[in-house]
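In structure tokens, the next block holds one chain alone, the form predicted on its own.
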Amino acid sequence: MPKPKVGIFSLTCCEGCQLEILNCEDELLDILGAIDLVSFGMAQSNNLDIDLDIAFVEGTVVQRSEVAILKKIRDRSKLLVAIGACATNGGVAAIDYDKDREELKRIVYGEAGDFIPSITPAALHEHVKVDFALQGCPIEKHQFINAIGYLLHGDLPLLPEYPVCTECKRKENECVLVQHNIPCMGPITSAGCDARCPSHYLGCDGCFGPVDEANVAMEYSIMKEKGMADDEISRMMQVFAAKSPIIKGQFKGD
């Protein structure tokens, strides 16, 4: 039986998710033995024409050319997996997606900005069908390894459907939000990181995106009670997930 053909691609991003895949040092040879990796930009292998069984794509769509690149990847892939906060919810690049792009270019680049073909930042699902998503900024390598295993068996991966708070409870962490007044997005953020930040007395910054049915309004109210200003809460909630429907509904009226 032939090995599935896999490609790993990036649009506008820091390429941290590809780096996290390379960090699967102990497992990388086993992964490469199970798949035919025909495209991987960070590893200096990039074939843009071969049909793929699985395409992993990171990054935000912020240029017109990237729309065409993404659609071409979608057309030649049986499964397309969005990886990372940028691909799934727009990421940092989409914080001010509702602002005028030409004005933002002038503010940041001056006259040089006229040569940048920027468009409204978008998550992958706004342009193509996404079959599955791995969250995080960057993704967690253990979730990538598990996803490969599931996909090789013909199944979509299973991911946690509960918030970071559940991971904190399992580790018997003190609640940084309630007990220490540290701003924390744990109550509304998808689990999967093993509560890494709260375990070190840092508030969760929401890089895994909103958990299903997250009570964003209640979280907003709690953080206001802890002394945070409205604009601070708004910015914190939109850093990684501005294009998430549940976050857009809270702040953009969508």
Partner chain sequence: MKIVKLPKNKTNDFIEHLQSFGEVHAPQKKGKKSCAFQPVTDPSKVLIGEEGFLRTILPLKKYFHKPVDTLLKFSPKTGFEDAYEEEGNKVIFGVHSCDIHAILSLDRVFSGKYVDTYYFRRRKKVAIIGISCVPDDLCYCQSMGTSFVEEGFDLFLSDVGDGYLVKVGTSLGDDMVSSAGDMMTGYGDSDINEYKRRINEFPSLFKTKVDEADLPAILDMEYKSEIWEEMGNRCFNCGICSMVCPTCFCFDVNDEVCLDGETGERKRCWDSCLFKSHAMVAGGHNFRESRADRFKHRFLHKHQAFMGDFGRPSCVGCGRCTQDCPADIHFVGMVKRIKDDITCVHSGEEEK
Contents of the next structure:
Amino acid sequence: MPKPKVGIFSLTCCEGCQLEILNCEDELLDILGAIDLVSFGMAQSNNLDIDLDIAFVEGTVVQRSEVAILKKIRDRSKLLVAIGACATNGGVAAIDYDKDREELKRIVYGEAGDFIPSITPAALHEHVKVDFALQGCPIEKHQFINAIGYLLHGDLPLLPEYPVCTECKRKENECVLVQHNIPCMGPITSAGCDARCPSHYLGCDGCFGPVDEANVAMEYSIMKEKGMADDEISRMMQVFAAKSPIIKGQFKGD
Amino acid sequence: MSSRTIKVDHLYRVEGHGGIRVELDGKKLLDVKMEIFEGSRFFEALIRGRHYNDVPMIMCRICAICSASHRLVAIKAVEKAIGLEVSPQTKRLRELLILGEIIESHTLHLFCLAAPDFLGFPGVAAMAERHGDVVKMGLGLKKLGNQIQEIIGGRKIHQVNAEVGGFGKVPEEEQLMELRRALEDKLGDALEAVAFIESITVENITKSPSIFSALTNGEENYSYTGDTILVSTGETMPVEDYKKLTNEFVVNHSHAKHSLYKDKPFMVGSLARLYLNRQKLKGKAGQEMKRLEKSFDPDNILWNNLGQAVENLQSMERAIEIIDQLMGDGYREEEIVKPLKIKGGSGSAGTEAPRGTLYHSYTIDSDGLVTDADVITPTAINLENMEKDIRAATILAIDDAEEDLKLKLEKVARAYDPCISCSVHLVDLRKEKNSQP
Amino acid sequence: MIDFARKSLLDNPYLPQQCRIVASTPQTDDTMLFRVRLEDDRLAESFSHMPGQFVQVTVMGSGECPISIASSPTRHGFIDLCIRKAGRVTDAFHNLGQNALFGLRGPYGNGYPVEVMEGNSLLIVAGGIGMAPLRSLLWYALDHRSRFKDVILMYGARDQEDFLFKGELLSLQGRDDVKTLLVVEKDPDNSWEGDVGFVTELFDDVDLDPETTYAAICGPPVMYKNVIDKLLDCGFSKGRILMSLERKMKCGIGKCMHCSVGFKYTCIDGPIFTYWDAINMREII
Amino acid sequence: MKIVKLPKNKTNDFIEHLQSFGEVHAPQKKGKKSCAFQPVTDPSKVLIGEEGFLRTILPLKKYFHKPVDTLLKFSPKTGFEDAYEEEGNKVIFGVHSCDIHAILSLDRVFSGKYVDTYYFRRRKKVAIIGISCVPDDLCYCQSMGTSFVEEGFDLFLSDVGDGYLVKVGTSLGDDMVSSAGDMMTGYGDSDINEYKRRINEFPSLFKTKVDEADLPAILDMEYKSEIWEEMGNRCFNCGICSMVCPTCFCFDVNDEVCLDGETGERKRCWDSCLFKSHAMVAGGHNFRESRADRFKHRFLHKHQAFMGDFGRPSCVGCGRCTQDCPADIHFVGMVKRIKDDITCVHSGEEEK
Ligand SMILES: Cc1cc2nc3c(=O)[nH]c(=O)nc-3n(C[C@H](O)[C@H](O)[C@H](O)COP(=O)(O)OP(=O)(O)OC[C@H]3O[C@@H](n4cnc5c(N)ncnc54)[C@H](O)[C@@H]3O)c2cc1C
Ligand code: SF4
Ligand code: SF4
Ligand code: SF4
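Please show me the structure of the same protein in the form predicted together with its partner chain, now that we have looked at it in the form predicted on its own.
Okay, now the whole complex, with that chain kicking things off.
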């Protein structure tokens, strides 16, 4: 069987998800051996515009030119995998997604920045069909490696469908929320990070995005019980996935 | 020969999206542009109205490769703004985290991004087929840097553990000792890495002198933190006055602002740090630098690569030293310190990120919310200097075949280890275009 | 207390045996009948099961899932599996190809209580893929024909394209020791020679003695309800109605809990339940 | 039954002595306020009894039924291989009565017609040394009939003030005390009196009491109660109650494939019946679609279904689920509401 042709692409973001791929130091050579990496702008110059079996795309769409780039990638790929919070939910770039772009631009660049193009930040699925998504800000190396294994085998990757709490408890962590009243997004955030934040006595920031069926309303009321003000809760919940419908539902009523 | 344009549409093997454009009329150089087309995320705008505790979490997402620097300098600026003092142990752990980032970032750049240029490969994958051992060695060092970031910061990228006031959980003593052993183990490789980079970067393709700037902490050791800005023209200034140095302005071909010091481009990064602080190098790194002193050529931007290799060695030695100091001073569990009462204020801080000096500055109100923010990144600072060097390289190589010339220009740009995600963000509101003092 | 010296503590019930696909016959667009044989000849020959039991089938890397044994224990040396593409494992199974190896463990589940059923008449009511486990019972009864009074088969499929074991079942219509009633729900191009309608309508064509008949049903959830109503109307006792249930399964041996319904596990207490069990346990249908 | 006495000042020596029977694990500090069974390197760090009740974050099940366990290795070339890795002997010291009952309950689940080898190969290697305890506000083992144990331990230590009366449960336990030399002493009248006094006083120490009598039938009648909807709205389906419960054992099994795309491992990990995926089958049909249904399922499994299977509820009253629930669901309060206060079940406030 010929090796699958793979491309790794980046729209606007910190490029952490690509970097996390390069962070597979021990596995990198094996990965490169298993796939035919025809495009990876961060790591090589001989990038080809040919049809792909799998495209991994990180980043948020924030300018019109990126919509076109993304559509092109979609057209030439059998499978499009969104990687990271930016690509799946908009990420930090979409924190203020509902604010006027021109105004933000003015704050940042002043009058001189008028020429800078900007559209409402969007996750990939808002512009093209996404076949699969790896969560996280950034993605986790083990999930990426597993995903490659599954894809090579011909299946879609398997990801946990439960929240961070499950991982947190499997690690036998003391619950920061229950025992220390630290606001924690663990109960409504998708697992996958091995409960990094709670393992350091910090509340989960929610970088893996809301878990399927997240009980956001309950999280809200528990945070209130723990003494947080409405605007604090609202800020806390709208960092990595402000645009996801389940979070939006709590704040924007749709 | 009439007018022509030499374009590197997409500069690969760098972090972010940018290109190079050179306009020529015969042998006359008309214009050089580093084009940056990374989208803008308006960080300085979206951080407004957020609590200062969110600042590190959000601002570190400016860039992944130097997320530790962004995170820590944001923390430091916030702490200055709210008047919070952290423990000496916290400061040491923070320095250790930065060193992890320097090691990771430098070795990634040297082995995976820059080296293929000099050995004639399109990328690290192709290079690995012929130079498997070198690539493995480089990846081993890179992993060590990541190991430090993982242990101190709780994650290789966007470290969760470093917060305003300290660390969520200080690493276990045993983890630090394990790190120490790993560092000792790899010192030999770090030395070899210097020799390897030395063997591939020699030719001076720019011959263009620069002004350099870096931070200093007034201490004896070669450091990446400090509150004083040094400039190679002899001036010094406190970090709070960073705007006098950077003077950012917007140019039309770039979503990143540019900087000029007294109307001249200047450079930050490894080469700048070595130029200004290399006498402080100790240990094996010091010996290596002495050995290399004869060939030290600050006019040759490719020396930035060799400089990174030296800094990598230095960082590993320094990391061992810090671990020893931590253990010697009675290492203990510490809680995050919190201000008793938040008084509003402004704070600016700088740090030496792998690519050069990075400045963050925040104004925080008495509710703890950010009202104003400013970030100046090394790549943005370097853009003018990069254009200057590309100009110089073009002139020297004007007779080369177009492909050779392009490769040279790419080598120059890549030697800056540009980090384009970083460079894109706000310019100061209060400054108008081209309004230099 | 557990006797830790027990030898069975060391036999790994999760370890699949290598098994080979020896033949495959397409049934519908997404369903294929596979004839498989355990690689180890000794195991292949000694493998025995009860009609209604299932095996856990593994496609390496894709996972494991329960599949009913569609062949009768009276036929030795091979196992028939009728598999519909429904997800990860079943899709992968279809992609395996002729002669491929896969993993198999079992048989599991209680199966039909054939000893109790013998001496009675047998009514088999199947819908769609539900024919798979019942095919095993059907051939068991036909191969031991003398042990049963009447044998009646009612099978309904959505349309001809969805009709399983078509040749085999049609040929049964020629036999007089089994009453074979086959229907399709839809026949748009009028090419179906038999009846068109629902299985429940077939009850008008048969005489059932509820006192001496066992009814075995398997099919989609909607079918159960209607068929059971019919049977109750006929006067069947709840204990004489046997249903084969489907639940999510991971282990097949009563440990993982995915198939639990009330205090029963579908995998070891079932998948064959009487209607009485079913109404006695909440949420079963 | 053989009974000897271990003076308290010899406890650390005895723990040290136990190391010769296997790696000793005992409750020690984990995090800032909690404790967990962990390997003992310094017996003085072992937390037992005196500081009040110490409920470990995870129960003993983690030793036999691992949070994540590799069952098989597979490769197209070599087929399937058992991936079990032999483990050394362990002595688990300081196990409370409820947790021992929980292990007995898991023993039953994992044996039966099919024996779970992974569980029992580990289980065989572990010696259990129980210890008496003083209940806290959340303990209700007394109500669940698990406040005393007659079996399931090699040794059981009961506090009698200046020492422990050590009940010897197995021949291995006998070896442990016999080889302990003069660490063990005989016991006298005052010890017997103190033992009896404590036993008699014990029931009065419980602040939380529930009456499980006839709960299965009542639960059946309350199958359509509003309480399930209410709890379903509250619950995060975060899985914590299942993870920390000493008698929850659900697991999920999945294959992981290596980078060669063909070899790999079959892994199982702790699962929870509160997850949406738990009863969902191919094609998306879910036998327990709503969170309320799933919440009810867990509760009923603990207090009703398990009765049908094993003649007793599976809940041992350890209080972990109530303590750790981030949605503040009070499971004992639930039993009470359903059992005692009929009017409360159909409408009204949650009592907590
Ligand atoms: C006792 C029994 C007998 C069965 N007999 C047959 C048969 O003869 N032919 C046939 O085509 N199908 C049969 N099924 C259904 C078959 O098991 C499912 O279609 C199959 O599990 C789907 O797995 P998948 O990996 O393809 O789908 P996915 O949706 O990817 O499922 C993933 C995993 O979930 C579990 N799972 C999902 N759906 C079911 C389900 N319906 N039942 C049990 N576990 C499930 C399995 O462990 C499966 O591997 C039977 C089910 C049971 C319980
Ligand atoms: S700390 Fe957070 S993630 Fe962990 S169990 Fe508690 S609520 Fe869940
Ligand atoms: S705990 Fe939450 S914020 Fe932290 S790494 Fe995990 S998902 Fe991200
Ligand atoms: S249900 Fe709750 S109280 Fe009962 S044994 Fe489980 S965790 Fe303990």
